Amino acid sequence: MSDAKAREWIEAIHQLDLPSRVRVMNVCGGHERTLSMAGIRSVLPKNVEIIPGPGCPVCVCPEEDLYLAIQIALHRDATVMTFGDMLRVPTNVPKREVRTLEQARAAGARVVPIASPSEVWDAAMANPSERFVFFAAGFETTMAPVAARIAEGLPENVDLLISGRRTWPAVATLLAGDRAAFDGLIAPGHVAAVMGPEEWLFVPETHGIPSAVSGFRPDQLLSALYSVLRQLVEKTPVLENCYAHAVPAGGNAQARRLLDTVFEIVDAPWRGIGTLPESGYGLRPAYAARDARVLHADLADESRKRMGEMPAGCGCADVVLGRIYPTECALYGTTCVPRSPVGPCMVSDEGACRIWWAGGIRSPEDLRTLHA
């Protein structure tokens, strides 16, 4: 059924009287994975470009947090537990030094990859005499279950290093420039399911840019893309919820309440981009005594904040902001490949570079064939 619907949406898109060039941004690693793995770009009109945007929380996790997590693992009698992608993200230190959590583990530090916050709680309860540090990086959909576990009760032997980020402020930053970075937006369905689709109303209402909330199947993405393109042709920018069965008005009230209970909204640094207003989650004062940044402040290196750009020559920041395609980075496919990534966009399963590589787009020539 979804294949048949996908074909119908492709035909409908080709029938639209579109401008000579249309740029539509998506801001979800899951969307980008579907677009790439299903080959959707190859079946669209050649003048329609879909730009991967800020959909990878691992990619923008500030370097000072990665550095601190590594130092805690190396110099404290504690186990650092974090989501699997974080282990391979490199910091900007000399190659002779420990650059990743994975290398710290190889050097004997206790570093454990996890898939769920529950694994931290289980490990802490099973080993009450040991100390654990939960390094949590993620967008709203990750931080909501993190908040739920913290609100239920934080084990006495668990400290928190929180690097949570909010999605919409990055898009707002892009649109605050002199020139619109894109002509249409596909909004992330999973974030909207938590926070409500209303968060994205500013895109059409303030900036006049067509928008649609999308699910993750190819037919759902094509439905949202058709909505955005039709709005563009008809010059009627709105926010259309094309994922209504999973995204209710107002989002998930309980998840939002838990986020508000545990976290406060703070200005936050994004690696390679800078500090974005109201873009991060910080622990509320009730949890300050368990804040790893405070507890291990002596291990922090303030210069990391000044050195928090991407590694030399790495274009990850521009990829995250939709300014360049992965294939336009000078390191892509040369010194930066999945087995030896230079930048975080080639590490994470939500990073556009890693997704494009897995999808077979290995060079600028591969990309040009899609838009020839």
Given for the second form:
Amino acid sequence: MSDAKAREWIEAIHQLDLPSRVRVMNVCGGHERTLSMAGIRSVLPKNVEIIPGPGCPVCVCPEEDLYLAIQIALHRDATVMTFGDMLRVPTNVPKREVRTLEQARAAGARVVPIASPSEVWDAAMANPSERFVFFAAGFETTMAPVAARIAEGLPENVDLLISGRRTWPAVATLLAGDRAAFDGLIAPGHVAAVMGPEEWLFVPETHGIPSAVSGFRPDQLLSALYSVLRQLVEKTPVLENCYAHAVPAGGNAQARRLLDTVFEIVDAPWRGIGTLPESGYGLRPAYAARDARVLHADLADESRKRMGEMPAGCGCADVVLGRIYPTECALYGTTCVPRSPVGPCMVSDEGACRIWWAGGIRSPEDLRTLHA
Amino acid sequence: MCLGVPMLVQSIEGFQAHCEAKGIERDVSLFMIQDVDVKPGDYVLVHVGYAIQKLEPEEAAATWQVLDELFESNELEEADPEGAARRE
Ligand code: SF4
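Can I have the other form now, the form predicted in complex with its partner chain, not the form predicted alone?
Full assembly next; the chain just shown is listed first.
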């Protein structure tokens, strides 16, 4: 951390008269990545914990959706196209069966990893006699571009399997109990840039918890952290926008309009966590004829909805909810490593387990050196 | 996947911008920021092929610093050609 601005914030944080234990949650894989890569935890006062929370849409994509995508790839004359992270996320089927989209591809199914929805449109337009299924999981920042692409026109030969999720309802769930899961919140900068920072006002206003919208550079995260901690000390919880030049009031109105045109808000299941109210994007009825869930309902396994939990022994759901740190999962670094991931949190670039591993945190001891 | 990447706008045609970052060239949609004044020479933050906002040049450079470190550590951490291809 050589940056002078970052050093100033670190000093300012050390000057604060903080309680003996402070837990600040972030809800964005991008934030967690900067925190880990820049080693920010190691330069903070030892009583300040930063907990990675629900920041990984791949990690909470329901098992039954993955299962359906795999079955479509295996049994229908169609190409399944999905963001690269989804290919290696395991389902809970018995070992000898096809567990991932990657294995389906190895078995001869047509599965194509993409980086942008436009790749689906290009492929569909180039091959008008073939069918394509676009399997899209993501938070607001991903679903807005997906909505834009659909609103611009959906080719006749593209069907949609949508597993989009909204971020704030997960945080609302964490705050619903009598005892808050954290003392301060770093709100996600890019989600706020799209949806508007106002979505996060409920955290200070309803729950009295200090909050700040943050950018992704180390000094920006430190300034947001300072804001949250100062609010905590002064007992003046508000939502401070520490990323104002990128996050205007109201967010991106065009993006919100597009989301609203294509999707309706639905109660949606989060893998290993359960159904959270108003937490998902569902296709509007106008697109029902292109909804892969409806078109391929016969391939879905209804019983999976009940058994749609994480793989055996995987604590990913608790990691996503910030109840445990990645290192507190018994499989972390033993049977579960990026090369052979057990759970989605070790697969996705936004999963806390994978980010911590990449950041060099290998064991509970590594974590203990960071906190008092 | 949600990795926002800053890119430099080289030319614009309608809602399509031809952009460049680290020697990689891409067509990026400006559909979501059509109310924003974007010109060649500006930086935009790109999520899955769509610009979600315009960026100041310093912000773009600082974000790339963070991303460079990420890619480096990912390369060291695992021999995963699939992953490298996915991230390009
Ligand atoms: S270390 Fe692996 S098994 Fe454990 S919570 Fe993370 S992803 Fe799941």
